[in-house]
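Here you get one chain, nothing else, as structure tokens; it is the form predicted on its own.
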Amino acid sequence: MHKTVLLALGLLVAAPALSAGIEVDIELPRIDVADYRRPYVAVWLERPDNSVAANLAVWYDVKMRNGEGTKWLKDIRQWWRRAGRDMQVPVDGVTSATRHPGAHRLAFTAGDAPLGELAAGSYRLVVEASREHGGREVLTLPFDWPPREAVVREARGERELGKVAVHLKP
């Protein structure tokens, strides 16, 4: 009886570690300019036909009065054209405040929102950053889902984004 309870507890604790999922590392570089504003960032998955499979994260100024932070979401141009204009923000689990320069990690579990159940196939992780009085940059990382083994894909931006990595867990 005692071993059965321990085994059940062990499986319960280990279950999240065994779930398929995606982790995304995003580095926002420190840019030395007089009027620095944190970038608006969108992270999503695209199918080969450029349709959006999942919106994973949108970082914008959620504290501006009267929702004025949403006014600038259209500056994340590629995301705005593909999904943003049809999205009602805020979205629980997807939208959040802008982030300071540094390394940030997002984790998503297959079957849970916002990743959901992805059909087997080819996808692209797209990360787009846009900054007021600054530039705009888009990085794309292709991958196949579901992965047969743990896989890491990386890309490096030139100005608004630093290193971006996607970790795929089978």
Given for the second form:
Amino acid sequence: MHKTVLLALGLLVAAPALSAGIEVDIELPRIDVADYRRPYVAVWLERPDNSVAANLAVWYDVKMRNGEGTKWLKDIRQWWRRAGRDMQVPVDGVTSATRHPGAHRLAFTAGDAPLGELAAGSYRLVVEASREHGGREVLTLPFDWPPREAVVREARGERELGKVAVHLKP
Amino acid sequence: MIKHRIALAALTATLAAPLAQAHETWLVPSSTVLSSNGYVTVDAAVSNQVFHFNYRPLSVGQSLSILAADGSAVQAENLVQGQLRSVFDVKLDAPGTYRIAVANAAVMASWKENGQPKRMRGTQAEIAEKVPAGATDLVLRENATRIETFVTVGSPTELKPVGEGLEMVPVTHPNDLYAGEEVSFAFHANGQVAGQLKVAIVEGGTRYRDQLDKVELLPDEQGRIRHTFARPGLYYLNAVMTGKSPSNPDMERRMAYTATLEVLPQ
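So that was the form predicted on its own. Now I'd like the form predicted together with its partner chain, please.
Everything in the complex follows now, all chains and molecules, and the chain you saw is the first one.
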């Protein structure tokens, strides 16, 4: 039931001829452990040569005193190597607080930060989640830009991530 | 006389220690990659098994040097020498790569003076001064060791060669190593490409497996080795170069280099 509503919502959003862009659905599974901490999550676009085309979102503990929350950014391992270690956080419109388990939707418009103008070509959307006292998981969704028509690509994580989908809007 | 014997025994021990091949010497940092300024703590030991404190602490006092990315020296904090390991903290308060090293260089001399055996350890100049003209059976041995590890805050920065002793000159940055990717390191002896040396790599945790699984590599003409680490983990890299000293054809020279490298998962 819940899923149907989500899907219907998705159609509503996708239907009107909005400007080109990308929407990303990220489901954080509810994990039943005593010492649950919300995961650090990074979402980015990379090219076939692993270079980063856009840093879309980084969720980390932004509220800790003295920027202590940045201490574990390196545990979003792949993102740290590809982009994180060369960035100064916080970044407006990219970094934000960690999120609760459940479904989250992020929307990015072509031409606007942080997506910007994407040159035509092949890309991968990468979603990486890393949880304190827990595990880490990376999901990768390849796509070509620009899309000729509205396209949805999906992947499902096994532990730290639930369903992840990318909606491409021409 | 007894005093003399003890002194001699102690001297022999100090002479023997750097020559001993049976032990691994290493520095293990608590982290090699940091995303913000902070502390790492470092264990320093001499052991029979890689990264297992089971023999002696590594004596780090005067020979420890910690260099920040800008080349400035950092003072170790809370240095303690225990029975099985030495420990110190390093405060990293700037981005970039820190080089943590324990380096020693000395010449050992043994000779006979009026039929009596004599020994001493020091710089070449000190030895030239102390060894009398009438000395016989003079044996000179030059020994240089460097034990290192690296820690990076943020992005890895270039590591400038030291130019002294045997050293690893990164082609692949030592804090940018990933399982399954080929890496390359060059070796220099006193600033020159080192050709004639043997490099060995051992993955930590030998006490949990039956075989040492040591990888032995010989460098190419540029002094370079290439290697692909199969698994993430902490690795012990050791290079040894022996031969005649270029500064004195009558002197044997042994140079050794050790690095602790962390290989990250992809």
